[in-house]
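Consider the single chain below, provided in structure tokens and representing the form predicted alone.
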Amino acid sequence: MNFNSISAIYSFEVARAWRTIGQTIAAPVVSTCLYFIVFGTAIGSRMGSIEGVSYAAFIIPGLVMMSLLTQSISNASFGIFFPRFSGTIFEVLSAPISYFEILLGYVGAAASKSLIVGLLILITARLFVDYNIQHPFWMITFLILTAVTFSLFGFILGIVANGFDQLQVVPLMIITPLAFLGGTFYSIDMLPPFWQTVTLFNPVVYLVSGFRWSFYGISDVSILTSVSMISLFLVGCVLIVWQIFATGYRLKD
């Protein structure tokens, strides 16, 4: 394993992250903090509680699972997609450096920076309500279940993307849009028979309600099967990475 080329490639995109730390970690940070204001504070004075939980406090893991849903997609796609459009890309096929490596640095380094913007939501959050954590263990292991596994995602855009509009594309039209109909702001068993069974459909549903039930034990399907989803999903992008890298589809090209 070469550490150093993996640090090389690691730090690089840290570091970047830190360079334009207005767009990729205050942006995010700013934006979630007016849902709580608008949604938690202004609209969740004005109902009840949900199963227990107040509505500011019930909304948080939803907010944070969509803001490390598009972090995470945004930084890896950027990440591999900005190397490929300068050409820097061949370079770094060229070192004596692993595909395995390369992704870890990539991926790594995305699933690091979108870890810290979740991080300083749950933190942030403090301010507008109070929350508990039940299950640590389990809040701990889906944030990086769903950092490694959208960054690895992204990666996949970042390379079969054809410019940097089409970057935007995934988390503004499908990521963000999936999200608010995933139980970002509502329990889906508010919802009528039928549309409950639509909503199934939507696999953002099981990141939200398995971080929610990490939080206040408390979920929309059960923690098994919010595993079981987020496990094959990121099974089902390794084997296309590894696709890629074996056949060197748009990397070599």
Second form
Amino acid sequence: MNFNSISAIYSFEVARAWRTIGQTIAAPVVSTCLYFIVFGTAIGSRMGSIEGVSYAAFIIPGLVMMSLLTQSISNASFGIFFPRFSGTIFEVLSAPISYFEILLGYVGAAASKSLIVGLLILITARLFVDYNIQHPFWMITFLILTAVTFSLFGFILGIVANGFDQLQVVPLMIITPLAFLGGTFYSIDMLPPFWQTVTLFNPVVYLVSGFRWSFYGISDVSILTSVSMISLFLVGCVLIVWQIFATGYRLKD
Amino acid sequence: MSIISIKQLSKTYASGFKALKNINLEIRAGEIFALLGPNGAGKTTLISIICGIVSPSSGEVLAGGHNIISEYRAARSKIGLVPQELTTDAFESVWSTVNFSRGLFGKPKDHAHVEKVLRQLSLWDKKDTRLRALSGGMKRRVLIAKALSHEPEILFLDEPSAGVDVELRRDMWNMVRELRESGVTIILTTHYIEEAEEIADRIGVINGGEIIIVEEKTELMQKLGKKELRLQLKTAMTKVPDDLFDYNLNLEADGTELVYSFDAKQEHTGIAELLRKLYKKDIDFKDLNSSKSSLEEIFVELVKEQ
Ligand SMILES: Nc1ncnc2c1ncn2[C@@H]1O[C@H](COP(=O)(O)OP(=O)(O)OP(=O)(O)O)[C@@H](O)[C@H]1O
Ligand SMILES: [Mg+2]
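For comparison with the form predicted alone, please write out the form predicted in complex with the partner chain.
Time for the whole complex; same chain goes first.
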């Protein structure tokens, strides 16, 4: 294992986030906090509690998941797309490192950045809303698993994408709707039976449900189902990345 | 001893275009090798394959005795590449981008070495400048610094003199010679015979994806070093005067141009003597110019010879 190389890529990516701290860290934290203020404290105070949890507290896990997802995807996709676009990828390809090490550098950095954003949102939320965490170990596990899985997904997107517009479309047009319809703002039980079934095809439901369970012990689907679904998605992404590397797709002529 | 050994290397791009056709080439340890060829000859493709940026379609390449595919770590850690395109991270500083390259190639931090390289390339006072604020020539230097940051044994310079002024070119050639002194093997590509002649020990000529000839510079220059002296005559001649027969002169342009071909490498070109004789014979000319055979003509010549 070539630690100098991995650390060079990792530090490069983290330094980039640091330089653009406004976009990569502050922006998602601020915009998510607006949700707490509007939906949590303002509107939420007029709403009843769900399964014994106040509405403001109920939406926190979903909101954290939502920004974790979008941040992981955009960090990782941009991280690998930009060198492809500018041509500086030549240096990474010519370096004495394996694809796995390249992946560790880029995906590790992207996942770290989105984890920091997720944790900052949790800390900031505490200023507005009272919440507790029943299963801290599972909470951290869900955070890491999600950050890594969706950073991998973002990495794939960054390799497949043909332009900057495509990089933005996927998080905006696919992930945000899935997240909104994924039970962030409501419990699945509140939906009519038909829509409950439809919802089960939305992968984000399993993330939000499992994550919320680690906070309050309540969930829409069983915790085992949640963990299995994330793992399945993780394995799927790993297989695709492995295929990309094996063929040099979009990386080498 | 060969430091790079290329055997039956071919490359067909996904478009179906055959960029390299059965290349065989040995680069000797410690030499400066110039790859000379016109646009689209396949120079960059060849270098990119050796460095791991492009996949070969068939054939085998060893760098420092290591197969570039099955032993890519050992092979690539010996190689530094200065690409043809000025691709840099616009928002990085000179200092951070050069240190990044060193780390990327698996070397532990060594600020003293990076400083030495930057000073050598007159980049030290620019070390905190963002790359986008540098001129093209400066960016070229940064790319050289990046390639040297990890102390390669083999250095590729893909068209190093493109967009570079006289002074930087001179500095660059001095640096290349110093590197060779310290044992680094240097392979550079160029369009210009003069450049290959100035710097290289050996020259390989590539055209249409094929290596046409590989020779010691001095030998190749003898073959390529033909020059022409053209005299625009005041009055047209019908035939070359008999007593100038030894000079191998030709009449062109309806007898208004007298063309003398000579070997520019020879001490005694015979030009002064020829002009004196013409003067004595009262053959007047309006103008004269001398030219080297163009790359194009040389290729035609070389291909014919084979
Ligand atoms: N990715 C690619 N896909 C298809 N064809 C390519 C690709 N890259 C290069 N070629 C073609 O391969 C040929 C050789 O290109 P290459 O860049 O190796 O030439 P070169 O000798 O470096 O030329 P130059 O002096 O202009 O830099 C050219 O005809 C080029 O169009
Ligand atoms: Mg080229």
